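First, one chain by itself in structure tokens, the form predicted on its own.
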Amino acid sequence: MPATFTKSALLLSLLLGLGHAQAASEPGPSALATRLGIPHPAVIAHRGASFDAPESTAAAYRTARDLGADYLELDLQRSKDGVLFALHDNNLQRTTDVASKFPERKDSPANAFTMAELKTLDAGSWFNAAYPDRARPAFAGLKILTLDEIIDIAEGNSLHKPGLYIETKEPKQFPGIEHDLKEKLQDRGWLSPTASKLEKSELAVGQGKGKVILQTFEKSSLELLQKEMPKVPKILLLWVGEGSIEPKSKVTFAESGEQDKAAYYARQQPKDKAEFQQWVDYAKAQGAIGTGPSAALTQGGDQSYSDLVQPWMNQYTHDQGLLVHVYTIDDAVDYRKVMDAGVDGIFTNRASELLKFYKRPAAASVAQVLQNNGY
């Protein structure tokens, strides 16, 4: 072998080695998550185990907790009399019997009701009607939960304490909700890590510094959350459409002639790369530790949106020192797809399936967990 080639090869190997050493010294997403006390990859139970039980109810949250989900995810609203509670929709008709209990007020927003009124509603029977193959008699009559009740559930299993992943839902309807949330979390001891022998365990998310993650689509709410709780991890949720990332196409769903809303949304793209990047940059500038982008699902459906977890997007987000938690994914083919693209955690309605995918299967089946909790 010529001496010149040997010297060149040696120089090249030294340069490559130096490059690898520099890359290794830069904290990657896994190291960032560890520093923040956030499991990597994270299992985020979207409205609880909401494939297996009525969303945002005790059955869904207890099931997700006992399966071993890292986080119980919820949408935060405030009742007419100032009580914080969990509900996704602005309107009560999809998931309760408001039309029969309060027929003259059935179209009113949830925040037009007192907590006592909300507690009279059946938030479980709709699930039995919608999903007869997953129906259980004990789901009938399940109640809307206050934030206090969800905290009780998160704290209620001595072997596994999940964290809370809280979204300020339509925060402009609830001026001051960010402050109210801080007060409640502070009162319940959720704004400081608990000293515990479980703290080093992956099953003790709800006892470490990553025990609460705050999320919002609204820029103004992100700013208020940062002002109220600067040390609590925050996520800026992303999608393509009004109030978020500007789309390439200005054609609305109504104008598109498309029959399938999911197919329409899945085709939406950011106006350009810079448009996507500016939202990531904004998240970082406001103190967020990551983004929560949408995904396009293989089978389509009403959870399928614009594909905002393309590898280049995740790489850009990681390059800014931020994590990527994608929503909302329930099938193994899509778990694999988004993990291969580089995400750091997944919102799912099927915590049991995602735990299996991550090789962290629950000790008991969904049916056993439901039965153990009296459902």
Contents of the next structure:
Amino acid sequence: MPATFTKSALLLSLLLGLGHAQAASEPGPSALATRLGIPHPAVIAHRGASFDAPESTAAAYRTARDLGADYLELDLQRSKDGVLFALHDNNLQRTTDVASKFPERKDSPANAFTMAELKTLDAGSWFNAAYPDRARPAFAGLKILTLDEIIDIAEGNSLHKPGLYIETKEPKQFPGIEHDLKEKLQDRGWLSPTASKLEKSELAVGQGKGKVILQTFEKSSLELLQKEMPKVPKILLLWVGEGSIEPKSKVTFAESGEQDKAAYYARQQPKDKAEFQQWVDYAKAQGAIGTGPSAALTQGGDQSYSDLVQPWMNQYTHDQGLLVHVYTIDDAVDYRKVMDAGVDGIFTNRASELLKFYKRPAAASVAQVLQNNGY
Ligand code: G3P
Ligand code: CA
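Switch from the form predicted on its own to the form predicted together with ligand G3P and give that structure.
And the full complex, kicking off with our chain again.
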């Protein structure tokens, strides 16, 4: 159960004139995270170590695991023949060679392909072309991964077992995916903690009760996830825009005349305080243990959105007994900014950098970890 005031704590705080947020007996976010089996602060490897290797591939997930990330993050989709797999985009164009393998279907959604078809695609070469300074010959030909394969990777290092942080991506495209996910996690033994001598160690995220966190932007999916897996921690993702928090200004990016999307997003704000608060309240009412808000990045870029981690926002969320895991941050200046603002964990493409920032540096460099894994 999330940390909330007991009646006696509330009475005590009123008697002491502390206001509702300062009751001495209220468990803080750190205690709440610990009770849930979630590291505090948490290192969430966004699509794996996706700065260093092609996102959502074995290279990215093995690297994140072996660096010591707490969680492997993934965007869950379902193939035409019902197999759960990881891919961020709706279609395959940006991160595979679909245009050469299936030219007439290149714009089709990924879910219009069978798993056998998806497995024919090269999900690594695009990275070598896009980031020549980080390219490696072994990235060419990497495959799209099934959820089963990502679970195998999460279980595959005897010294460090990361958890899984699974987003139902565009869940309206996949009716019943919440149930399918439950079945898969249950089959694989991921719906209950695994007894282990490592269980009390901070390295045992993937063996404790916080081994899976479920995340979604969609209210309806949050409700279905809660129905299917009431005991698994859940996060409601937040941003300002259609389907999420209503913006103060209704001017679209196209109408704004702005050239830079990050600059446009950085100016977007919730309509008012109550609009932000009602999304947090909704998350709590549906059984979520926290929120996953966006952040505006100092350097801008395509993962820079509205600043939803202002101190008052995090304070309000904490006051409701919820955690804050912010997405997606890669630079120390922004790590510092959001930690000072009060977040409880960070989605990052650069797990190695965030681990360093948290003074939990990996034992080996990214290059060594990649090499150890044959990349
Ligand atoms: O899941 C958190 C973050 O990943 C949300 O953004 O678009 O990268 O899935 P996106
Ligand atoms: Ca995601």
